[in-house]
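First, one chain by itself: the form predicted on its own, in structure tokens.
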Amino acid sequence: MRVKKECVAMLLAGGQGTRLGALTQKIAKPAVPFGGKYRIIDFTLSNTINSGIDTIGILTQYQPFDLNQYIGNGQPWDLDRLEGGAFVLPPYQKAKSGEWYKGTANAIYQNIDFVDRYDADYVLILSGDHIYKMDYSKMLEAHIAKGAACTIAVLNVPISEASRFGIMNAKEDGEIYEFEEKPKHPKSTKASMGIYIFTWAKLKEYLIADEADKNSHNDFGKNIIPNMLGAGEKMYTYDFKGYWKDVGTISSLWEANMDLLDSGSGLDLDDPDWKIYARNMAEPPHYVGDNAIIRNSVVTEGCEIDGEVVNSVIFRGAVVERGTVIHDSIIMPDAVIRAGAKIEHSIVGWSATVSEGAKIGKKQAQADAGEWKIAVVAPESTIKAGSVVDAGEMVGEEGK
């Protein structure tokens, strides 16, 4: 017999994450490397674990290989349970069909058996590609002292970059009396977090309704909450003042792994009361060469640094040498930096071999329209001597 769950978490880590490039072209977006020992879904694992939701289904679906493996039986995150834990949910073959979670709503729709086993009161809809620390459980809280059927975690953007979000339009009291999907003129600052808490229930029927319109593209944003709304439900934000960003473009992961090392930035990793866990891959200490200058950077474990390292990140296993001069960059696991080499304002993909000699990236002063040029070199590449690879370049197996 299960025992019940007051919530059952849900999260959504099927994405392809076609704009980053060469980095999703053989793994999940949420199973990118970030911030010298994490993958992208350990900031979401961790603060449900940390919240006290400790039944969570992670539905996969698009190259779910390394990102299953890594997940394992959740361990890291305190998630191997015998009641609840962590499940890997893909889609599979029922006894008269089977299909690919054709949108986020189909994906909760398919993996309803899941919550039911559980009896749970509520359902919370997370995302794997997001880089924040928050207390799920102060929304829950929220929204059961509101008898709230949807709750919709909102950070407050500026206005100019609006149009870019879904806004939800809400009362002094936070109950949502609009939604408008990307609007040209948005009429507020609350833009949608991706993250939803449902009054299990009531979800259950619109997914039921949902999966009967066969106009629907089955998706929370575009089905589920207007049609919510439209019916009449009763629906409230839930404002998050902290930290927050959505990694899925190469800029946007430069970006948040820049900000480990700016004191100000607000994404702090040092904190004991909210710890971050991932999967440790045991690696030797890192080594620090007699030529070796390294200043304002993040150096993991395995290591091995004989060169100039400034405001950068290096993933474990990354190996430096001498000569080589990397700025502003992240060189992920297993990378190989040759001497002589030059790295500005790049990403090298993991395993990846930069050979002598080698320019990646140009400096740069600012974003350019809030977008950063950033070079990056595929992983498992290698990058011949000599070579120049330019500001904004992608260089892969299949080339540029």
Given for the second form:
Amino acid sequence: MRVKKECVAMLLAGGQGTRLGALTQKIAKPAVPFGGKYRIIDFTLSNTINSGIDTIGILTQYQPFDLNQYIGNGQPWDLDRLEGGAFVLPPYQKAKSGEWYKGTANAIYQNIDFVDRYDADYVLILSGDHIYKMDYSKMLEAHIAKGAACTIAVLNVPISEASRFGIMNAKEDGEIYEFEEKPKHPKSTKASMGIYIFTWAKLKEYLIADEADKNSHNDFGKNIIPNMLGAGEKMYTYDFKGYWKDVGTISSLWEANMDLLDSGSGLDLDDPDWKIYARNMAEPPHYVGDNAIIRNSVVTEGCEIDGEVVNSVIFRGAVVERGTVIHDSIIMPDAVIRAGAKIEHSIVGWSATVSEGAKIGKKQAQADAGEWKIAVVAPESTIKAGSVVDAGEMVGEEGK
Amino acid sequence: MNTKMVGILFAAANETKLNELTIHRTTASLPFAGRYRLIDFALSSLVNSGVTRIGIITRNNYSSLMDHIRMGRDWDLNRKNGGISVFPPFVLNTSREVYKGKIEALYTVLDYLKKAPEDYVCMANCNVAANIKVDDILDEHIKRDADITILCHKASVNSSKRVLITKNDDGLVTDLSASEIPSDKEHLVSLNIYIAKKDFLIAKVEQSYARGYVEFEKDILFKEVENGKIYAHELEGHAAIIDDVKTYYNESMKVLDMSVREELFGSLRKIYTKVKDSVPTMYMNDAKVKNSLIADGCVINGTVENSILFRSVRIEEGAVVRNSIIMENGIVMRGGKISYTITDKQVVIGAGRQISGSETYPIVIVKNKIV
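Output the structure of the form predicted together with the partner chain; the preceding block shows the form predicted on its own.
First the chain shown before, then all remaining chains and molecules of the complex.
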């Protein structure tokens, strides 16, 4: 028996993230770069350690190599502990069988032994594709105080958007009586953030029963939560107030990066009491040349900037040559933007090259039905000199 | 990669001439190039050359250095075998006396050197900012069967004491002399970085210590020239020796030159430093930045030209920073103007304040000062 851990976190990082297209061709969604020097997964990993939870299983499946390498022994997040720490948990061959993770619940089911090894009383289920800062220890306190079987973190969303989320209908004290997945006519505005705390003994029962059900999707939202509700388990909402964003689409990923530039957005990473940690790449400070104009933008270590950068996020090690214009865009690590290129409302993937005079994307005053038409240049691809990439177009690794 | 060499770094060198910049710290922990400490260059050069056992001999004010190094993890030196060892400056356990010269300093670590399985030693002062392929120089050292190889470069001498080298075409040192007379003429100047056969070094240190000698250069190196096994290796790449405020300022400003940055940081041999998890730098709407080196964590809403900003510096609206170096957590408030000024960590330049030094005599504002 290992040292007991009151609460173990399990981070679901296996999703392919198909809606991110070219950005997730070679890496899993949680490994996608964010905010200049981070990866999306840094937020949940940092939240976990900052909440005093030091044992976390990271469930990977799709393109795990980059993510495994990034997490390593967990040291950048202080998760290299003698007992506990960060563990990457891919599906594995067991004595009698071996299979991929069939769904979110099945992924936890297959790792029951991992949670049991730490004799955990509670398990915190997290997603690796959300940008937010949250103290899970407060949620755990609420869960324990109410003697709940399950506590679900919820965010108040505008009623007009509620039908895009899983909505929790709850009594005044937070006890959930109904769960509706993407309801046409939502009765409440409490949207599930995909963050659950379960009393482990209870969850284990339901995971085992769910696994026995051949018709199940083995999914928390579709099966486990409705089953527990149907059986009359005590389930509560936990109200989260603050910045939270699902960055599952190109448009939302772009928006969340832009939120870094807006002091009113509520996304503030410069908080000494709640640092977001990332693996450090040992780059020198960035250099700004004589021809540079940089306004309302974020620039990271290792960059060399000699062009015009406005309302943009420039990631680690990017090169922006003289005479380029970059507006409202995201330039990911080690991308090179050659002289005279013009980039607007775009995402340029890591290690991509945009050659001289290329034009990427188009300026947009507002989103069209909630979606921006963001041009995307695939990681490691090359856009030839003078090429034009339209608004909303996605250029694959073959380049253009 | 080889593991044939152990590193010995002298954390203190020429403190006195760095004046205000080393009141609170040792030369090794002097901030340089926006996010580094000087020792990062020596440590990284050794680590990137396959050296995994490094001893650091401290002298005074070494708490800032201890805080920077911690367990050596940021340089990949948290190891079971080897890794970083930091030695206090006392000559003997029974005395409180601090070592006088390098011979005494080396004598305090003789046990460490003897126990190390490596056959060669690289010893270096920490006041050199360079990205050096020490492994290549070791290969040359071995091929020549040299007792000591002196790393050197072409430079003119300032008022600090330098060892001038005369060598023949084979690299054999034929004469050494010391000079501290400023001159514009270029000489082959020692970087105070040496590669030596370990057993040779141990024997020489033991003999010299017994005779009461203290200075490595004068009492060992100069005398060994006649034995014909002292070689010099001239560095081709950029190397900055920092030993007074003027060279600190000049060498800092050289990093604004792309070719110098390329030599220091451009290769796969990275310069590692303590990780601080700063956020990226934010440029606000009134930021006007030209020809400057900017570390992470800054918030800039003023004018910055020909300057170096370390981590988490704030330049407020209307502030103007020209030809200056602002160390970590510095703040130039609204309308403040500074030029040719080095502000140490946590210095605050108040709203509307103006400070200007000159290129030949930059002003230094000491740590934590509020102007």
